[in-house]
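Form predicted on its own, single chain, as structure tokens, below.
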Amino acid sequence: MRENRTEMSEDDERATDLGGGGAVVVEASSNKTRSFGGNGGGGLGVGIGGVVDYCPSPYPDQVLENVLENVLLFLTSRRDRNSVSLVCKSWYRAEALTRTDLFIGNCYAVSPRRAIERFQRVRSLVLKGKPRFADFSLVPPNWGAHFFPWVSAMAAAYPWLEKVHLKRMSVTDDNLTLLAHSFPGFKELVLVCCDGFSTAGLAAVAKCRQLRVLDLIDDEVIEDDVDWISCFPEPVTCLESLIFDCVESPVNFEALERLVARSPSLRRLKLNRHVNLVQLQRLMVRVPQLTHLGTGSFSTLDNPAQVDQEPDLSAFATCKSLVCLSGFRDIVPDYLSAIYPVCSRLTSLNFSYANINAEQLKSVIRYCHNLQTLWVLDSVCDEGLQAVAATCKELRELRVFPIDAREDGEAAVSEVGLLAISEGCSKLRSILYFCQQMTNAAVVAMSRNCPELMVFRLCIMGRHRPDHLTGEPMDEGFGAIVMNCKKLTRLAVSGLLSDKAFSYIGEYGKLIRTLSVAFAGDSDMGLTYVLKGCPKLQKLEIRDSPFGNSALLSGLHHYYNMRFLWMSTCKLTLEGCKEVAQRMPHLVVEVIGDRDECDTGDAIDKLYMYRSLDGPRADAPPFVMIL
């Protein structure tokens, strides 16, 4: 089970209530699409010869709204704009009229109709669907999050729409065709962890003449043998970013080569595993201006005629602008020396698909003094992480993924690697660390050495594992993180944890917005501490933990202010979930089964709760029961 390797942030800013209440469902920001100019609505003017000429004056409220609209055009912070919309009705209206970028963190929290009625000038939409635990196969297929209602509504309301970013949505080829045909100036499509579409849908989007960005990230793309790469406009494209590393089917390489050659603005290119090193060299020669490159297959195995021939990789030396490298699938470590010339400029390096050992990592990392983001597999072991700590003093983000995610897998990295990173990379802001064993001392050291941490996700893969040296729960380690890291907004906990750890989180985690809990806790009091003590909490996801009805009911005061709550394999009952639904009528309470029909027994396997301004959804499948 691999953590999703996506680029869209999971920790977004606080949202605004479309209905004027306290719900957090929509976030938005604005581009500077207008500027000050003209008379500004003034009613008093000076005529020829100094004679004062009185012109009709608008109502004072109208003057204020005109001024406010012009001011708001320069306000881009989501949080600030959300605060503005809550001041009064006139500010609410003015703020809505100036939003061009709309963020909706839950596609079921508001209907397309309501969003369109309020925000009438949207040019960019970010829309999220399924819960994050869908990445771990905990959400059954065909659960929902369909894009069709949104694209069909926007086609009529926003003919000027330019950008769509979707995450964990169900998207069909017909949806993509409608998107491509409805928006003449469409420029940007980003699909993250989406499914339901094929290369035929990609072909429709590729035909958009002004398309600048087509990014497919961790999607499940159906293979239907359509040559979508050949569908981009001739003779020149506007492409700035093309990412298709998740597409499992081969692409027409000759068409791809011609495409990059006629895309002078292309800066980001990430290839799938069917593009080998020899072909990569040919592409790089045509686009030396690249800043972000995903290498595809870092071998020559797809070209049997050249297996015994050393590929020419001199193109890396000519790419003077490269700052981000990823890919390295099916890697042949002997070819890693090809990237040495660009390592000193790299700020981001993604080896999360490269099964390399410590020595192979060290051969590269010794040149990466400016690296700020690093993703690796745990095959690099503690020794590899020690080399990172010794070299990468500017590191801001580290993710260590497991090759073997089984609970009884071998320990490849441990507290030794974590301690080394904390001692060598004091500027660290975010860490995701999969391991089999850990100690409180190492986590406490990280909290002291890296006090600027905003994201701390420690995933001890074995269930209920204590400090492997002392046998004590991991309470003090996680307690130190929330106490010493004052800017912490996202936390994932695991290992053997008692209610004491959750009391620390409730007492000190005042800025935490996202909390993930797995196989942890003693009793209902643990969750109660969190729900009563974390006022900023937006997203709470819990699996395989001993929390029941009492814990669930302790959060009634806060659920309207949260984006969602997910609980699976806990100790909830149908009676407890029904009580929440009865006492909070504007909360959608979904009980999710695993079969064609929802289990109507008293024990609840999966619970998903979220605030909706439009009530329960109409597209719930049979295995979902909405209380």
Given for the second form:
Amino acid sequence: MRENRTEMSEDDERATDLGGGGAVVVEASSNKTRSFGGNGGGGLGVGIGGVVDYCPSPYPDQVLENVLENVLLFLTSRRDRNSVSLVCKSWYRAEALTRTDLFIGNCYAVSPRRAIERFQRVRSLVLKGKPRFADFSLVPPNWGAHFFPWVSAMAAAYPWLEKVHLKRMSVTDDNLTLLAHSFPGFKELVLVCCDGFSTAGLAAVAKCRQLRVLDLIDDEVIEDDVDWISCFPEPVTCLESLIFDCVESPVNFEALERLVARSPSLRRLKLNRHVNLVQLQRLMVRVPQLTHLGTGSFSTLDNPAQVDQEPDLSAFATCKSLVCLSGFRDIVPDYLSAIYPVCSRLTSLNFSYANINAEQLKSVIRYCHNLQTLWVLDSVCDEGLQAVAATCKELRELRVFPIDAREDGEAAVSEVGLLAISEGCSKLRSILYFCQQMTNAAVVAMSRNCPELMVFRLCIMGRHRPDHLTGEPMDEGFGAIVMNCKKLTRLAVSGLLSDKAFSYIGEYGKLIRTLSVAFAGDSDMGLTYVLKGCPKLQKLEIRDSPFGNSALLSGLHHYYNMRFLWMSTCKLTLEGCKEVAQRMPHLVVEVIGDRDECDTGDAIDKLYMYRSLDGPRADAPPFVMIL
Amino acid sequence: MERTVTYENDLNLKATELRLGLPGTDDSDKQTPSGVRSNKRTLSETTEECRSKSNSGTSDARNDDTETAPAAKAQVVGWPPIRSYRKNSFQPKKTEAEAAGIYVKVSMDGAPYLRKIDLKSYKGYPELLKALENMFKFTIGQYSEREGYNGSDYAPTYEDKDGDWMLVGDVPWEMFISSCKRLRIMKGSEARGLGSYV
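Having seen the form predicted on its own, can you show the form predicted together with the partner chain?
Let us now look at the entire complex, which starts with that chain.
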């Protein structure tokens, strides 16, 4: 069987071979052969798992299936593919055989074995694990989302695997070594918010001869002394992208320089904070073709030998293709002028680790007419945001992070900044805005000025904080957002909110897929409005809000359509959760206790539930109770 | 300003405790059934105001404080929702440096023992010199580039990274604190000699 499938996959590459002569490889077990005698097409085998048969000459329906497979090769959207697979059994099988990009939004929704059985020719895997609130320490360590069962199953089943993209998974060095050894054509590894591995694992991956992409984004990499930078192939690498700004351990700079010199395809490079400006300049002269650059430490302080040497930063001017700039750790603002020559070409600028003030931002932003993505710290103040609004007319995405991430911290940006942005950047699609104070008026204004908004995430850092001018809850502001922003798919709310806000969300948020709620609402009605009103809701994460069992039960009609529901420190009890588990057999209902023990008593603290084809997971730690 | 209050169920301190908020708003009575966890609140004024305003159901928003030590700042776990990697990018490096400080020994000619000071705790030369004067009970003269410290028997000097003894005040402050290894307050003819060379 296996050999046939391998051959099939090679045949598939020859997309133009539409069943002429020779060995026509056909999906023989169509509906027709199995039901009621059919019309003789397809020869022998009837196999539910997709038996392959060879026929000397094509029957009409087999030609059709061949055509289908070849057409499906062009279908890349997974939503379209899901629809295709629902048409009929033969389309289901054809789709399964031609799906090369496998996306699994919740690693526990399906077992590796089942996924591999259905999709046999996968080249690329995207796998997501822990719920997002794990980023904020709400999920105890060792909760799960281990990469091991997946990598070991795939090692056997997908020899042609090329790309793995993991988010919030636990990955060990052994997993990475297995990965590197099992897939000879391995090309891309992207790890986002993962943990459990060290530089030793990176060294193993670096040795993959075909490696094009190694992107480590916001991971927690265990510090180790392994010189992984020296492990990339000689004499030349295929590297296109190397991102390691989250790796805390110092890197061997000479090896890095040699690596960059022997990577002619390198376009994206993001360094960690152990590379300073003087070293950066040496790297940049070797890769003038860079499109994405993450500077390391934007200073020379770590370089005592060169403490008096001013870095020659003209290298920036030679990078004519730079469109994305980030990094700027430990920034010495005096050196900012080095980037002026590239600003007008930039489409993406990430200053979210740069403690710069309004003036310093202005000196840069005035050149950035083409900017589409901007991440900054609130150190730039409302004034800085006003400058952004004045210049960046093409802005699509803005994120404003707090330098002082405390509830009672200094208010650096406010409704003034938000209003200015809304007035200047009408094409805005996505905003994440941390602030200490806000008004409904500014939020309403944004809802009117930015009709393209798809993502609106406002975090008023003080819990339960009302409109600071009127003292009113923030209901009307968020209400206006859901009402006026017709394309809204993601919403995060904050501030003082009553059930009214949720009634607005339920009434108008018809496209919302992701909703984040914290310290909001008055009663069960709040959650009920949302569960009953938002048909597209897929990801719902709630913390510290007074929603109880009856609200939980109001969503039973919808939970199978959702990827997950997270509720922590709400008013749920074991009773309520058990009832849900009982009535929804394909839902895995996890009650998560503290790291050492399960919740005792009736009230539960953390509920995480998700649909699954394979029932409760076998790797649940002792503090997780699966109902 | 006192922001943290720790309630201890056993002692029922909350009955006698002073806090902000209207009388009758008791927003800390919801304990977990297991009852052992202490309930921490941030008593910032705004949160109290809005709790009094929106009294109904929000009052039992419990702080999930399983990871913070008691009587520490009552920050709620995971709030504001910033990844710790990002949060730590600013704090620890700063506090690390601040905690480390730049401690250098200070000797004074004729004094029986040495002292140690943290150069980082001073913003510039005037502060440093004043502190030295207080510490050793002497007066330093007027500094001039040409003549060093005029009008006193003492001259503050330091040993730099290269092992050379330099007069305090010649180089910019930042450069000074990064290159200074120890301080010595010279006295008498030696000190005067130094001044007359400059």
